[in-house]
Amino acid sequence: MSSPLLSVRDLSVAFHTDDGVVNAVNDISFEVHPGETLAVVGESGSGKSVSAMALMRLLPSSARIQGTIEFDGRDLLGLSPRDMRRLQGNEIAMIFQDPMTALNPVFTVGNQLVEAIRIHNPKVSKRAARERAASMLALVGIPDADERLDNYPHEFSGGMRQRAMIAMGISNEPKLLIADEPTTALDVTIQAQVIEVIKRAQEATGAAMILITHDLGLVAGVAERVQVMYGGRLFETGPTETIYYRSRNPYTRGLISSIPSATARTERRLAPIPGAPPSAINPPKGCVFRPRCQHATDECFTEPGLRRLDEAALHQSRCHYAEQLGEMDTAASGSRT
């Protein structure tokens, strides 16, 4: 495998506030390699925003993060601010959660795709930056994209600004680039063609990809890679496919039978996963998913480290009894044979 493109280590977010400390994220380690696509999921609450900001360096100054985030060999906690803003939008974009907001309402779509490309390349002119806005609108599947460039935000549709996001996003063709949430308040017709979208820039692009998600079901076809996230924690991280028909995590098991099912031959319910989300200032002590976890036992009073699961570290998942849960799979398929 190629050299990580980023490299996170021991990576934790701290803000403090009148009630406490709120301990946002929790020693989380990763890697993303080029061309790569990796899903982070998990609930509202879970860390993974505030990941993705403190990686671009958009947290507000309250925030004390600690750890190391290298990007192709520079140290980006390091970076002075202006050298960061010259990364932030040209070689690291973030679409981010909400495109309704997410545009400036009093300039047009074309003016900020244009201030975009501009800011990062002042040597292009203003004629040849709106010939590449209009082609970056074309290829995320807005018809008439020239003159759509002239229309203001509040005459795109939802799934349309999504849309103009993500082309921002990639006009300048980043080598890392990060969705958050992308298709938030987005119907699931919509959801689905934004997916395709972001697919099909990114192949564009040739850019590595996080996409930062609640939804495990939208990661599927998408991503190589999935880890999930759980009270500002990692809690299991391995191949997309590992993750979905092999998990060694109570808590990803929750998540992936909480999601209905299309092809399903029979009628079931979904499970919900009981309980709320930790609190971030006063947590459980143990494991932070030991009040909603029906295998806890006593030994969850003390915290799990991250357990490797194969040679290659490659399935890794937070939990005391992660072996013991793929024996549990073992003997229950015997039984049904």
Given for the second form:
Amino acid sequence: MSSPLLSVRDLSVAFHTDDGVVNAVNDISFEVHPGETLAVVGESGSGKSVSAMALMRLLPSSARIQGTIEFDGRDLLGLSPRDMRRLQGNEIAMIFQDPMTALNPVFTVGNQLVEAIRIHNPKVSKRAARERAASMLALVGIPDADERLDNYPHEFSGGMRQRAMIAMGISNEPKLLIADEPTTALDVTIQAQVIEVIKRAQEATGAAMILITHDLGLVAGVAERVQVMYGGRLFETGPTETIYYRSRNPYTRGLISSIPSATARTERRLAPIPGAPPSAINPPKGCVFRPRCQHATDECFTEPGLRRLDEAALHQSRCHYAEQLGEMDTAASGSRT
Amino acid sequence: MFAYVVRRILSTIPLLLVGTFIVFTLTAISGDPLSRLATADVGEEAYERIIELYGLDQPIPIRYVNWMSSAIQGDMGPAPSQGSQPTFNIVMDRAGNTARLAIPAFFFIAITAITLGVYSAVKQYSKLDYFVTGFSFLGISLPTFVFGLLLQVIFGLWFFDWFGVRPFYVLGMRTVASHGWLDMVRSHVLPIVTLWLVITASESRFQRAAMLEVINSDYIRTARAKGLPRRKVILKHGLRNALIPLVTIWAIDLGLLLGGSVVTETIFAWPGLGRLLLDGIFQQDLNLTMGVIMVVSLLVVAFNLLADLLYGVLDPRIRYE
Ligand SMILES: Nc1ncnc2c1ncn2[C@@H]1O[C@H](COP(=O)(O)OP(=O)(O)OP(=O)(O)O)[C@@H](O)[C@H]1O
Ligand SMILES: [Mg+2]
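Next, give the form predicted in complex with the partner chain, keeping in mind that what was shown is the form predicted on its own.
Below is the entire complex, every chain and molecule, led by the chain shown above.
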């Protein structure tokens, strides 16, 4: 296998707040290889955004970050702010969840795109940058791109704004694109289109991608690998196929059976996981998923480690019973094809 | 846009009419303008003449209509308390004196309020932020005259005791024509500084609040994620947005400043509109009081309109039709 583009080792992020220490991310390690797509899936509060923001070095100064992040041979956490800025929006770009507020309302879309291009390519003329911005907008499927550059964000629909954000993200041909729930805030009818656009943009630039979502259903056909997070911890990681059909983690299985499916028998009820995600300040003792887990035993009062489930350690799961869990419920696994 | 401006101007007319009528009525019924004549031996005839001249025997609405119809033609009648000079000329003259304080003060206020507000928002909870916050609360809670008197004591008394010089004048206005450049400046400094300190205190709070809100917004995060330098993130993407809500406050403040500060002008014996208004009220000079009120109201209304228009210029989401 090629050497990784991004290599995260034992990353932990804690916030010191008035209510106590919030352990948002705990000891996560993962790699992203050039050109591949890794999906990060988990419920709200599982630490997906915080870990992405740690990669971008966009966390507030109240965040305590530990571990190492190596990107393209550089230690990101050790870079000076100035060197980090050279990477931001250039080699690593990010697309955010809410396109309605992610663009500055007082500047035109074109102004903001041109700015993103020229900050990393000061030699490019305004004219050339504008042309590139227009071709980026065209690439993400905005008609009359050249005229649309002079529009303000409020003159764009939500889907168009997210397309503009994608155009901005790829405008400097990043090596890594981080998309943090890029479709969550959008109308269901355009979510698939926007995912399509992201894929197209990624192919056009050859970027690797971290696609963050809480919707496991969105991941099929987009990501090569899936990483499931819960309570700031990595719960399971593996190739997409494996996660869908041979998950070895009760939490992942819960997520899968809560995917609404058009092909599933209509009477099968959606099965959301009962209970609420753990508190990041006072997590439950032992396995953080224990209080919601139907397989929990006394052994689960000790925290399980990540267990390797194959030779290459491609598939790993954080569960004492990873090997013993039975085959997946066919109703759940059969629903995605 | 043009239609909007016309509509706005037209809509302020009833407002001005109602406002001035209320002030006119209150001033007219608040005392007998002839009471001071009673102590002097002027005789029955002179009394009658004055009543006739000023129309004091008419009902108040009629007096108001008479006053207003000549006022809109620039004739605000004579001001008895000022040797019966034309009110209009006196008011314009004093408005100029007030502007001598208001315009430089506004300039300083705008610059310092933006700087302090932005700094303390960007460095929230830093020593500087606490210092600015402390200063603001002091400025907001202490009455204006405390600052004015303090400056007078420091520069008028103590400074002379320590160094044997008085760097600034503490009373009265001096102009280039009457005293030359240096004295002009020396007489303007303390009243300007007083206005500056007092208004900056509250304005920097507004600026801080507006900036804090902006800094925590998503588009600032986007700007940082682009790799923009911090300065550009704050000044281009942040300040540009944080100024929008402040423009309204500024315009109103400038209108009020140009209308004259009663307290500051009184403390520094400054011949401006604020003191003129006070004179008019104390001397029961209806024409004078009304003249000042009219000018001040017009200023406030005009600057409010200006604020609305600027709002539209700064915020592309707002369109006037
Ligand atoms: N600036 C902060 N200060 C304190 N706690 C924070 C801060 N940012 C995030 N957190 C906490 O970190 C935890 C993880 O948050 P994160 O935003 O990463 O969740 P997420 O997985 O992205 O969820 P969502 O699906 O809602 O976006 C949460 O408990 C959150 O409250
Ligand atoms: Mg999130």
